[in-house]
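Only one chain comes next, encoded as structure tokens, the form predicted on its own.
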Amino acid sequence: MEGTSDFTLVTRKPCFGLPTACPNCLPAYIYLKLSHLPFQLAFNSTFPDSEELPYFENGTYVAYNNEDGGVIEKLKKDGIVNLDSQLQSLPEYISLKALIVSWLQEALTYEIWVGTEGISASKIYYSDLPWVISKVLFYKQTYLAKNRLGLTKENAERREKLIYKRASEAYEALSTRLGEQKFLFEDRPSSLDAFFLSHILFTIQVLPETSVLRSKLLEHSNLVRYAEKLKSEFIEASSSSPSPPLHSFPSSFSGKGSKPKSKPKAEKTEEEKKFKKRARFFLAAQFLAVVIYVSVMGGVSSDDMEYEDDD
């Protein structure tokens, strides 16, 4: 492992407000901060809906999000950075992290993609591609998040009623829990804190006015109260940093670092070839996929493509 001053977190770019709007990287962003790790920031918009990001690097390691159980589930293992050492063995912890990672970011989830009618999705992660790739894309994943979330046509007014509820619930719990102490675990930040802090800046500053979870989350005053002081102390106080660079995949996705930063002019303009090479195979591969995709939804029933409609 080389020097902290080398540890880099990839994201998606920033909008909202935030320093990244991804709900998946704002998380593993908050997480470092709370534990005062000192780390740079990149963004990297090659693949807009890669699994991989956000991912953590330093020399030959790296930490992806599709493994392990994501960022900060790899960095604890790790022994990196590992606020939950004297608290993920307690009953409080494994009960709120079932509220915040289960429950609440299943409310998140189906608020971007469906309940919102993807207004702030399309934002965050296909702002940059031509029009009719960023459609496509974002039917596809409205479609494979309506699947994770077990949503059909008959059971959709139900599993809405029931998304809502667990949501009401866990923001009552976690409210009750927080009072009005700093952290969720009175003076030592978590990693729930980071996951919880993440949900409510992401809920109130990305979500339309017009949605349901942002309202029932407003109900709550103190949890307001919470974020907006944690915001103020871990995120406000680095905002004046220079504008993070754009950042390319680890080479092949192989698990190696990023190359070093001194490059002489020629290696430089081969990695922009490579870059670019990556972006056409990208846009080949999406095109591909837009095809199968159509050819496959061509296949579903009448009553899917009424289902489909109605939302």
The other form holds:
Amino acid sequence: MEGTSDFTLVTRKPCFGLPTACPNCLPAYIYLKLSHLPFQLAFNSTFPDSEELPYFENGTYVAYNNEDGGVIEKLKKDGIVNLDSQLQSLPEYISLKALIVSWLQEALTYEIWVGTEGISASKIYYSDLPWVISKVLFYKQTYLAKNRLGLTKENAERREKLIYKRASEAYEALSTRLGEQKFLFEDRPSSLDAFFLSHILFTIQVLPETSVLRSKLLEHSNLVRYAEKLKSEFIEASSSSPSPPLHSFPSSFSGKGSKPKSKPKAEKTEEEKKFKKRARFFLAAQFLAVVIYVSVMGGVSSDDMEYEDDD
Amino acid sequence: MEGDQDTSDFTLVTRKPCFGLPTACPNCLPAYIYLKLSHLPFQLAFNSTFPDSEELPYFESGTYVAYNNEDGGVIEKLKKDGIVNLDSQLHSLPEYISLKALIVSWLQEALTYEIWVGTEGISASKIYYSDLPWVISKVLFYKQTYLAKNRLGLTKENAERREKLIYKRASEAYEALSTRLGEQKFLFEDRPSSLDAFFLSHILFTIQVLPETSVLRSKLLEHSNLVKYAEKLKSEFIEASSSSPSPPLHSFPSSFSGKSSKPKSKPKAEKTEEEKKFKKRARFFLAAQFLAVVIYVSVMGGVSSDEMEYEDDD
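Show the form predicted in complex with its partner chain, please, because up to now only the form predicted on its own has appeared in this conversation.
The next block holds the full complex; its first chain is the one shown before.
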């Protein structure tokens, strides 16, 4: 097949032992791996808020994530690769999809931006930006996420309970449905495996050990095994440095770093120092600007007083 | 059941009826239907004071109250507190859980979208704000529309795309539920469950309340077995006790087409009177506000040109 070297998936950069640390990009990556379509992986960190990522290129053809229901849907519709061809009108397929892309995705969104206080979010989206800008963007995204989840001060606790309850029920249903099968549907991979595997890997490898959602997932050992098998067969078969098995992942922050992690850590410390210097400079400049502004405005409103003093 | 002597104490408080439904509020209707499916005798009472209130519907029995904004909703609370539980052997089945996701997430989102955005809020005003002065109801309506758009993740930029996705998911949900249901009476074997309550509420609302131009409504009407399912349950459980049955669902082209049934002409006469009163009040409010704005602007304008006036006077 000529032109295979032209298939490129552009995602956010890797982290936490995952080929891409962005929860929106990972399903597309896994989908392509499950379909055995050869492709290159490229990274783009310029726009943390961009809804275009991930996107898929092949020569002049581009499939952005914010078109037509997402990259995976577009790849199916445009005939690039369709793993769901005989499944998508089955009631089980449709209802399991709702569990995964609504209930589990909401729970993950909640956990990233609110439940774990955004510890992971900063690393995924903002680690390349100056500290001040990243803080601003982080607060903006947290605000948007809370709106999206319908959270208000008044109902926050209630909504959290409901979100976790639905996630638990979804894990139950999927665990019962899956049993010891290799894929969710018979012996063939589908886009639902891509979405679900992405959710599991993200929840175990990225969320901290204190995460409620992560603990709920780990209660279902068959789901962990499902993810491990698919990960080693499809995702790591082509990578040189395999990460530790999922069940040995207590926490991303526990210091039991595997090889791929110690290198990025050294880089980060250097970058962190540079950014912290810049951040201090920014803060000082802003503080100065505020002080100047206040004194000027204060001066204007007491103009009358000053005239009298001078005269 | 213990407390048979207390049956007269079971009261469900909802928003008022409209559109031929016992309650026109899409959050209240499932609880009503759930109680009807369970054959628990109860009284229905109405509360129109707080259009934004998340407490409605609530269920009372003596000193026991179950508000909708506690513990996952009135129906969940009725199950948990042992009042009536239709889901006792179902709720850990994968099919139950996944169908629930279809109904309470995909279909509910589609209905929320259709009420507040897709049909430009025509129905919303009637359900929530028909008792309020026009100005206040407009303000509340815009506030709720804004909140609904946030909730659905709609922005100017992605509005078209999100709408497509919302309708697509609703279509797929209707497909799945239609295939799953076939010609059965209930979603699960021969027994009613809370999912029937949620789903029936969605269907009745979509057919009877949304206008004929509604995209969501047209998609639903493509599945005749879903319409039949709703008709059967409606006549058996909801109208068995009511004196004036409404027309069958398949003859409901539109709530606004003028083929009104008896219950509608009476509220219409009342509304015209109230509307006139409220429009008078609204005009008065508007005039008062305009006056206030004019006064404020002239006062503030006066303050900033104080210096000029001093020079002129001197």
